[in-house]
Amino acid sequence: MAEHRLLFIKEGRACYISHLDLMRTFQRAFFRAGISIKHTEGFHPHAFISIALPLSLGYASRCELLEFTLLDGAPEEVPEKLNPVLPEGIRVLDCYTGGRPIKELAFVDYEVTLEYPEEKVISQAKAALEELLGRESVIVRKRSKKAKSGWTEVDIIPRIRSWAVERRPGALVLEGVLAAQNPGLNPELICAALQQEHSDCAPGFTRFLRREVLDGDGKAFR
């Protein structure tokens, strides 16, 4: 079990690194920085890191989790050597011993913006949204790696703890509290879902931000 954690920002560019790659670069990064890090035993040991609840590509996020074990040196000390030696996007923000269990991650809060190249369709688009979160159940189809067909549905409404829309300059913003895991809810099926249900008020183009990690009394999950 690791018993350090990273407190890390993903923005920018490095929205484009998948996680593999995420990966690989903190790595690297603790190897470049001179910090003694846990590895794995055998012929070819790599870093013993893991990020908490990988996100999707193109993502942006303001509270990424990554876990490790600190072999010297203090945890305070972590952030200011490495982040000279990270990519542009990423900084690390916090690094501390401990922390609760992942699985204790309940819910994660999002900001999907929703870009409209006409002003006029912003409000149809608007209330088209909000009636379609205010329903009692809302059924989208998305890809399934278990499905024997390769498709499966979900009912995104029990997923959703709280949402709200907001109208700003050419784009409509929906503020939501998702469910993380098990079953989580990524919040492109919200947008499926309007895809699905009013076609002609679906977005030119959708960014997606993590603002928080939260546990299940909704407060900041470290």
The other form holds:
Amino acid sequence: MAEHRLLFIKEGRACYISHLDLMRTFQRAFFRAGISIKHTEGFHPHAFISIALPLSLGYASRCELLEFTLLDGAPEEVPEKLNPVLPEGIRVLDCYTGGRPIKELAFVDYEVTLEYPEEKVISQAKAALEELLGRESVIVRKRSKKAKSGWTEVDIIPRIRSWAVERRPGALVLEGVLAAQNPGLNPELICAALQQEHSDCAPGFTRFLRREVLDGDGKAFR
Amino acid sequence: MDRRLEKILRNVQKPARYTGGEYRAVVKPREQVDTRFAFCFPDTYEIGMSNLGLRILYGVLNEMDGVWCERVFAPWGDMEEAMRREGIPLYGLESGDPIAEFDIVGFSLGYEMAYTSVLNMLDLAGIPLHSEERDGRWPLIVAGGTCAYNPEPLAPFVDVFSLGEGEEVTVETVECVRRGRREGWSRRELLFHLAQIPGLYVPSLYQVTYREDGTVAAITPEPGVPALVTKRIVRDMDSAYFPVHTIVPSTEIVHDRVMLELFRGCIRGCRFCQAGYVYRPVRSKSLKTLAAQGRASCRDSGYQEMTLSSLSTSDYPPLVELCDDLLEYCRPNHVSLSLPSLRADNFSMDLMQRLQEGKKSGLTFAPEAGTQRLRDAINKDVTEEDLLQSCRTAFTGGWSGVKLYFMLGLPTETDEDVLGIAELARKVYQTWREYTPNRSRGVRITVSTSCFVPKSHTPFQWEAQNTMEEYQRKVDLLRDALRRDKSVTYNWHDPQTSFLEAVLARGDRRVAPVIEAAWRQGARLDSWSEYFSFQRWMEAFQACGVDPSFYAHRARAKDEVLPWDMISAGVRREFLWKEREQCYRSQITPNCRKQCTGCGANRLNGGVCDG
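Requested next: the structure of the form predicted together with the partner chain (the form predicted alone having been shown above).
Let us now look at the entire complex, which starts with that chain.
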């Protein structure tokens, strides 16, 4: 098992680095920083790392967690060694020993910014979103690799722990604490629900930001 | 980041190709920059970022004070469509600024089938296609790379072609542009000054006339413009710039590893190979330089894979010492070292086994021709015994797959030579049966054939290409011959692309309108089967009244003026003709280390050649 953990930010241009590419990026960054970490065995040994809860392409995050095992040196020194050799938009905030089992990661706090080209739609959209999230149940059709039809239906409401909607210039901001795993909820599905139920309130562009990962009690997960 | 761009990135495949921001991408403060250079690669990010030349010139340019070089690649179809829809012009990856505002836009030309992408990129940038439509308000369009040795099909679109290695001449080009700006030169004055720099060819300053039979009558430079442009080379490879500090892409590219360049040029002189002639003379880096650059490159990039690169790696004299030295570093650091382009000889096999260290990936050999007679004719210095001996070693060592590469349509080829490919494949199979320690595992022998494309500046520049029908007949002949060999898989290239390559590789200025017509009908990314349409090209030839067969299928006379005669790669034309005659006598020419045969390329290097 991995013994160490990194907390890092992924934002700006780095939002478009895919999960797999991000793992490769970190493997190389460790090597160029001169940080020895545990490798896999076998013919093609590679740095052994894993990143919790793969982030969707295009999303920003302030709370990504990467597990690895440091072979020498102090964890506290890792951020200052790693940050100068990371691509733009990726920044390590912390490195520490241990960390709680990933299965205890229960919720993700998201900020979803729905941008509208016209101000007048925003009030209407705010009401629509509030109405939607206030319901007992909202079923959304979602693409599925497992289902034979290629589609499955999901009720998003039970997977939302709390939410708030706020109006800002040119945009509507949804703050939502959503289930992280087993099963989790991608905030994109809330937007899909809005599109499905109130198609006239669909935003021009939506930004997604992971603000924090939380445990079952709603405390920051590390 | 541009909001419109952000919006479309959400909906395109592999968006990391379009964002920049990779580790070691160079971003300079705009106020400290006086000259902006867009380095354009007319293919996708994954292909372009794998190009060592791009990395070298990017580094050289960005080392210049006040110069900012950015990268630009051809967007994939979904991205192009979105950019056109949203009105986003082609931009530099580093700044996101439209390249139409840059001072110089340079294209790297490595493959003829990328020509339509050059036009498409100019159009996406909003830059007029034709040199004559662009005055000093537009960027200077330059182009270099192997295809520049016959620049004529792109002559109307490109202002300046850069011949040979760009490390020095690219800097001189930038300095000339700066001087022109200071002194207020017109575009025409700038072009005239650029034409004085050795290695630069300015097509608009040369007039080409044709005879009634369609061949070139004369290539006449304007007064004061050199009649012959000789390519540039770097003399001392040890002091030449090498991109130790280079961009590490954040998404997977084709050659996603450190590429350590051992030497330039090639001692072999295979008569079909353009690279083998135009990169002469041979210039090696020293063991010491390479050992240091290899280590530093891995450390700086974090790549845990390194490959040794050159036209024929086993011809680097201290290769064993180099590998031993690098392995000292690679082993403890989990860096794997690989050797591409090995020859089928004992020496290479020994080395390969040592490097593999247990891993058994596939083995690839390129005998190029099926019979010894034809191999002699093309000067491919590999014997059947070399090949079979290598296979013996490999099969004994437990390998169970071999790929064999051949060309069809080589000059002097007969059906016997084509059938010889099947014979050779069978002999490889017999070798496996005799030497494998474990027959039950089976063996996979793959035979691949491509269609020979005659190239400029080679002994075969005068040759006719086989017609597409003839190629198909030869493919059918070979396929038939291999039908009963269950352990042999036969793959062949379609002759259509090779036919077009042949036209573009030896075309003159009259081919340019065809490229433009094909592009206007939607041609781009023609090296990708997703986009290539042969039909579209044939319609373009027809619409322009150009007969492609004239360029592909016609044998040129010895004294014919060739469209690229104003360009010298350093090798004398008489030498190439002599080599052609040697081919028709099935005579080999010894490799440059056995005996110098006086090709002339060493004149570029003060008489020194490391061959």
